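The chain below stands alone, shown as structure tokens; this is the form predicted alone.
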Amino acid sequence: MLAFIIRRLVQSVVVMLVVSLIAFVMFRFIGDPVDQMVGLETTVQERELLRQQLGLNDPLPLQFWHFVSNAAQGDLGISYQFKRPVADLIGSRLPATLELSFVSALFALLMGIPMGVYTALNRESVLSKLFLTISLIGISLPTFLIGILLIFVFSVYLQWLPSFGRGKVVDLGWWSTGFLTVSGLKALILPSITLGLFQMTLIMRLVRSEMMEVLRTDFIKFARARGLTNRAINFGHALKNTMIPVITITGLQMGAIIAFAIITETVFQWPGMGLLFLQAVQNVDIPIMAAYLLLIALLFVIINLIVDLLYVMVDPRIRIEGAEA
């Protein structure tokens, strides 16, 4: 089990390695930074005191060396636009784009598991048809349409919840939450559902899919010649064994929860690192979108190494099979 971890470690810093490198590359390739901090008004020899202060006469290497350590140590640069340092920027966003990916992934798993039990188990009933025609539909509409249309019904039309922004916070150190007032839940429920339910469609078909599968396997027939009842066949053999391949998405999905928020930030003005990168993008802010690729790459990873061990404690064979490797 260590040496399984030790070696996701390995594999988790190697990716960080290279994408750190992407993001060097397009922090000191795309425009000259020194143009993006200063003025016309500006002499030659004032450009070239501010380059030799950020280090952009140093050799390549050396220009990586300093940008992969400083990013250790949360060191990001300062935002060409806002005059301010990244990680202040981006430590000020984060808490609404994870609490906002955390309510849309919680809905995602609560709604799209028992979808897909009950779907798998009851495939002619008549809710397991409006089911599929919601998935159906979750699939098909861009979220940015689905944004405006709860948006329609539920803010203009029976003026029920807040149609943007984050609603009243209350500041936990350095950590601010909608979660302890009514207008901060009120908030979250339209951005929550808009970004979640594509993600709860995805995790309700691949349950029912895989659920289906299992059920027919021979092991399945052996439980019930064995007179097991229908719940423990269906809850404790088949669910377990469906498991696998919805940790694996619903691993992967979690990432693109975060990493992918930007639409629906921007449909509802969240106060997220979403619509931060967006403004950074359409003002080229390089330090800004390096620091929000390597975030979102380092979050990946760590999701990622969640699902690997997951991987090892639902399905045991796996660690026999990483013991042998």
Partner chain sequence: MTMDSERLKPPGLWARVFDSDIWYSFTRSKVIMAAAIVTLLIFLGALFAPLIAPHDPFDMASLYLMDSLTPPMWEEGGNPVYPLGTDDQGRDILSAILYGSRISLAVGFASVAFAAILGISLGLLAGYMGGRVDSIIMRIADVQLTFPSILIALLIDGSVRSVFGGIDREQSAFYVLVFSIGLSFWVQYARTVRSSTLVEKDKEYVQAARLIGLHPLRIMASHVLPNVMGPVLVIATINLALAIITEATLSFLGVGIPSTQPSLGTLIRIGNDFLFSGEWWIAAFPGAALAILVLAVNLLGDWLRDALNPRLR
Contents of the next structure:
Amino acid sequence: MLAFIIRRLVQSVVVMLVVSLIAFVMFRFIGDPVDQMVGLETTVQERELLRQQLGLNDPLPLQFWHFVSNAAQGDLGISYQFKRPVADLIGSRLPATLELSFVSALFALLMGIPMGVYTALNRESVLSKLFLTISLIGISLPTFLIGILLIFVFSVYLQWLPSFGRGKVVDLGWWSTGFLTVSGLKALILPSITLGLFQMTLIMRLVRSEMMEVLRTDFIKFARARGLTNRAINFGHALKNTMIPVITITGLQMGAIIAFAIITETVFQWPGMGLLFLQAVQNVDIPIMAAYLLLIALLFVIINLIVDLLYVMVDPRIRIEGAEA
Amino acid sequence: MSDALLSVRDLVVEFPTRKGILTAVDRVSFDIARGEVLGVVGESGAGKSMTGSAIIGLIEPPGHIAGGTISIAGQRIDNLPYEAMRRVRGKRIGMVFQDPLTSLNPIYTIAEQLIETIRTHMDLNERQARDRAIGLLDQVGIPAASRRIDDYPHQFSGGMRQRVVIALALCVEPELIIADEPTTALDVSVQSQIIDVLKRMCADHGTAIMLITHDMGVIAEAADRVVVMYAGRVAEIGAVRDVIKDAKHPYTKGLMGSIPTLMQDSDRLTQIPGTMPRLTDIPPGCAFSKRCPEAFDRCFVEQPDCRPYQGRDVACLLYDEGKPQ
Amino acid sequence: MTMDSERLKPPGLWARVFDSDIWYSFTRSKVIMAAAIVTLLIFLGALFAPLIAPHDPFDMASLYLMDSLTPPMWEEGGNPVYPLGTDDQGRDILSAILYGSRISLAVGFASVAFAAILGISLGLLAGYMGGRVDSIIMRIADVQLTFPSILIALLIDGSVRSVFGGIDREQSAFYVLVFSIGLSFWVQYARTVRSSTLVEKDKEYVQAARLIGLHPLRIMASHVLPNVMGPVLVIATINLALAIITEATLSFLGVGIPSTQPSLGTLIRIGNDFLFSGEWWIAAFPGAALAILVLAVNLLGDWLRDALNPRLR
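Provide the structure of the form predicted in complex with its partner chain, given the form predicted alone shown above.
Full complex below, order starting with the chain above.
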């Protein structure tokens, strides 16, 4: 088990290094950093001095090392558009994105898993067919269109919920939260549904197909032949086995939510990292793009490690190395 | 025959498919007495496993029992509602499947699976159920049962796992065990051990066995009587000794000819020409007629019934009164 | 899989198709037939847009600013000349949708083709070469798979536009999109083809090909490709829907097709600005067209997957 976790840790480090390399290549070679930082009237000598100061004349491996070690210390360079440290910019936007992603993930899991289980157990029922139809529509409607639709119905037509922004936020140290005010919570509803709907349908379909697969296995047949109750078979045996693959893929989806927040944040003018990143793409602000890539990769890696630990907890075949396994 | 434990009469199992209805089991009748070991032999697809599944009420939809009756100790069980049938499974009829590797739920310990089954059918507390489970594991020959009971399935070898499966099937002392190819997936070296365990356990508890296999050797070793099935129908039923020494049905004769023996010094094993027809194109008349070396004109049009002949039942027109000389 | 790909082999193809499970399941489901018809109609509408569209939305000279923001014909103030109304520049929405789906579908097909060719080639290469080439390609695939395709497309889009900053956006947008979307989708093809290649690699005909002096990779390609046709077709269909969504999303985010030659996503972005002032039709009709198109293609993809994979039925 320890070997398993160590192996996963090493893999995570490799992934982070690869992503760092990509970010570094973007940072270093896409557009000349010096051009972006100085005006047209700067002399060649001044430029060369700046190059020297920035270490752009060092050997590339050394530059990469500086890039990685700076990034590890939170120094992600200066934004071309805002002329401010990227780390500060991202830090101020992080809470908004994480809160939105968290609520969306919760929504996707709390709705998706029960719907998946229900449709796997009651394949012919009308409600199952309704769920499946909804899921197909949920997968087919682009996220931004769902957002627009929700805004049109609940903000423009019914005027129940706000269509943009985070509402009133409360500062807890450097973290600004929307969880503590009514307007903050109301502002979360539409964006969370928009962001979570796609993941919800994915989770529902995944749980459904995995559970149907498990229900066909020999050990379920044997459990039935032993006369166990339906409840024990479906929820004790089938659901727990279903959750093993579901945990893995759901973990990846949770990471995807943070990235998909780009779209939702644009539709709802949500002041998060995604909106910052999109502005960076539009204005070719490479340091922000590179930093965002690194941050997303880091979040992915963290989520994956948590998923692996959960996996170890659920599956005894990994937890206990058997005599012949 | 009135004191039979299990009585199957004219059982028909059908599968609707888009090419029409397939009859997987066609008017099969037989009895099993208390404590008896009845072998059921035939090629794969002959309907023997399907008969077993029908008895325990676990035919996979869309397959279903389309006719006939199944009774245990005089009580009909083929038409019981789901919940009533569930209480029969495990409690009165147990089942052992082919593959011990997949019959056990990999994420629960042996103890959890045994105790759950025991407590589903018997009014015992956790402690008592555990003691009973350890006793059972001891009886099926698991060394250090009180310690190994808390292991997971993957920590046991194939033969040991099949012992656990037998313990699970027998843990509330059913009157009948259906063993569907219990040794096929195992190493040759442990096959006879498992058959011994099964026989001994059933003898100790007075349990009857329906032993489904394609292996005449297993039947010869373990069974009292044997049912020979071909293309969903019964070809011959009789005492194992009689059938092996003096088979009547041409198919059974062919089946016996294919068994190697040490006693007789025959030059080569005989083989039945052709293959068993697929369920989609069973010929009219006798299902075996096209491969039968002794077939005559009536065999191609008239379907033989199973009739008593010299102390056994044979479904063959050769032993019919209207046989041409 | 093998059975179905056997079925796709040339001789007597149609005869076999009509006898197959695929055709059977096709005729059984009205929903699938409807989806096929809708997809076909949209394809035809997009293909013949210049012939059937009532107006040319790109011809600036024919636009009347006076007619801008006309509601659909059945609403008050509507004009039958513009059945679905007009946008802020007086463009006919119906015509813009027809031309827009043309662009959306073109981007979709082109990026799926790009992704498929790239993925199949890399998959063949990885499976055949094995060793270091294989592990490099597959590690890249693993890392890329952890990121959602929209993020990858955005990053590539941003980088490409930065590198080729000077090039005219109107001209390059199409290719940049195809490149970024295609590059974010190749992994699935590569994985499928690789595993199939690994199976074929050790078969005798590959050795035989080498003996008679043919390049084994070429021979293998002709044996592997028929085997993976089924799964590749399924991936491509589902990817087409995804590519259309991704294009629309990028255009909606303002980094895709510019508004002078709007795709469906661009039209929705334009309409989104007018949602609050009551001109709902500008976003609604392109949105509905996009949703129907993607839904229909997804239905076809779903059905194709189930039909080619009997285990799931």
